[in-house]
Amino acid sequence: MAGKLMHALQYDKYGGGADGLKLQHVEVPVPTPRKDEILLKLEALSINPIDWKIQKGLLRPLLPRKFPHIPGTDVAGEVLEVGPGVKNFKVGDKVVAKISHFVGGGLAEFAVVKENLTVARPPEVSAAEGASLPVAGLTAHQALTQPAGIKLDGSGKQANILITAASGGVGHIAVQLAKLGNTHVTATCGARNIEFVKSLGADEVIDYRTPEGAALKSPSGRKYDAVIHCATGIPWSTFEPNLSEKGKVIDITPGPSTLLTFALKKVTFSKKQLIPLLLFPKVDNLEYLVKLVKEGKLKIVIDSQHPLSKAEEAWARSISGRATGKIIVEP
């Protein structure tokens, strides 16, 4: 592939937003896999809110490492070439991979991925479903199994779980994973998605725009042992009265106020805690999620699919915050 060009989208400064998307269509060299890396011909990429938040500058000066930057980390594709040291994959294999946010490169026709965050994709799992799993699936899985302590094999004592923004990318996966455990799930979403979220298995669904929904009160009067918080802009004071004695709010998009509350709760030895979640992707967990999709135990809902030539429409759709499920770009 040396010397060959590919179509990609990149940005060369902070900014963005739906009006001035500033994603540029470019022709750049196809990357070359180095040690322990694999070159993929991409079949699908999923957009995550973190992608455009990095573009807006919310993680400066850490990310992106340098400009211009090709965003995108969650990909599915076919192995075209393997670098030295790659043991588990060969040319022609279909795979799902998570690229580091420090590197990016997913919004393109080809991308290089590391073997240690790449898993085989069986024929029962579509490229779009596979590409939906890395950030959204691993975030939901980590939040439920680690801070919330839910055992996804159904063992463990019953827990009451609240999932906010349950119709979104992380939320719709979190509802289904939580129900594999011994849980009662209350979920919030907009009125138009109530039946959809019920169909995922949620026991109670509340419209966040109603007074009860805004107060996050469980219709059956339950106190939550853990909250998987996938929305933004809800203050700790709204959560606190709804938590059980040792209830935890696990914030998947922690900002400065989350970190402040987290510190205060620690300092004051509060039994109720706000926990910022930082994703540590593990290949075993990604394999587990792919297996659940293959077996029909986890249903991935695709909000919309966009060709690479119109990837900025997918970007705008994510920024709008109105997606139900995952947004996919297909090279």
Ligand SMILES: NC(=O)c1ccc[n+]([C@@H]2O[C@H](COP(=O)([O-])OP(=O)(O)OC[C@H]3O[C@@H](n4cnc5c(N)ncnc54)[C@H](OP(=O)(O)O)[C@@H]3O)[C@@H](O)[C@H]2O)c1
Second form
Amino acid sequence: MAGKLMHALQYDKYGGGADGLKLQHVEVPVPTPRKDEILLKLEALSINPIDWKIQKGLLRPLLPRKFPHIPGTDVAGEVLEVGPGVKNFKVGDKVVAKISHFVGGGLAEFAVVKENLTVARPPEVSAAEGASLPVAGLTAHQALTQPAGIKLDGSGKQANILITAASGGVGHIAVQLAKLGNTHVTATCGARNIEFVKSLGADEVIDYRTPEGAALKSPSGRKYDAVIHCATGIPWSTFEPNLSEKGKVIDITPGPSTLLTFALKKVTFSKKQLIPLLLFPKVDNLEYLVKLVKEGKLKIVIDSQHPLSKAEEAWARSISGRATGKIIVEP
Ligand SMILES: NC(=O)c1ccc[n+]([C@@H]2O[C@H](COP(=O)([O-])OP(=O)(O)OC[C@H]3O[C@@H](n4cnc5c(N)ncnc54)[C@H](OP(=O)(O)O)[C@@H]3O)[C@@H](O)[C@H]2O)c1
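Switching forms now, from the form predicted on its own to the form predicted in complex with the named molecule, please provide the structure.
Whole complex next, starting from this chain.
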């Protein structure tokens, strides 16, 4: 593929608001895989809010590492070339991979991925389903299994879980994974998605725009042992009265106030805790999630699918914050 050009979308400066939509369609060289890398012909990419938050400058000056930057990290595709150190994949294999946010490159026809964050995609799992799993699926998995301590084989002791924004990319996976464990799940979403979130297995669902929903009160009067907090803008004072004695709020969008509360709870030896979560992707967990989809134990809901030629519409859809499930771009 050396010397061949491909279609991609990139941005060359930070921008927010209307500027945040400005992705440029460009023709750039197809990347070449290095020793431990694989070149993929992409079949699907899923967008995550962090992609456009990086464009807005949220992680400035760390990310992006340089301009211009082709965003996109969660991909499914077919192996076209392998670097000399790649052992487990060959040309023609269908795979799912998580690209580092430091590198990006997913919003394109071709991308290079590292072998150590690549897994096989069986025919029962569509490219769109596979591409939905890396950030959203791994975040839901990490939050539930690590800080919340839920055993997904159902062997742990019973726990009451609250999942906020259960209709979103992370939330809709978190509800289903939580129900694999020994849990009672309360979930929040907008009125239009209540039946949808119940269909994922949530035991009770509350509309976040009602007073009871905004107060996060469990209709059955339960106190939460863990909250997988996928929404934003809810203060600790709203969570606190709803937590069990050692209840934990796992905040997957930690801002300065989360970090402050986290530190305060630590130094005062509070039993109730607020825990900021940053994703550390693990290939074994990605393999596990693909297997769950293959076995029909995890259903991936696609909000919308957009061709690469109109990828800016997918970008705008994610920025709107109204997605139900995952937003997919297809080259
Ligand atoms: N720490 C990490 O590594 C990590 C990883 C993944 C994601 N995240 C962060 O986690 C957050 C969620 O990500 P996502 O991909 O799931 O987002 P998403 O798919 O864009 O979430 C959209 C959904 O959230 C619902 N929603 C919005 N505000 C809500 C509220 N206050 N209560 C209940 N539901 C609400 C919306 O429902 P309506 O349309 O009805 O309002 C919509 O269905 C983002 O801030 C993202 O940046 C962090």
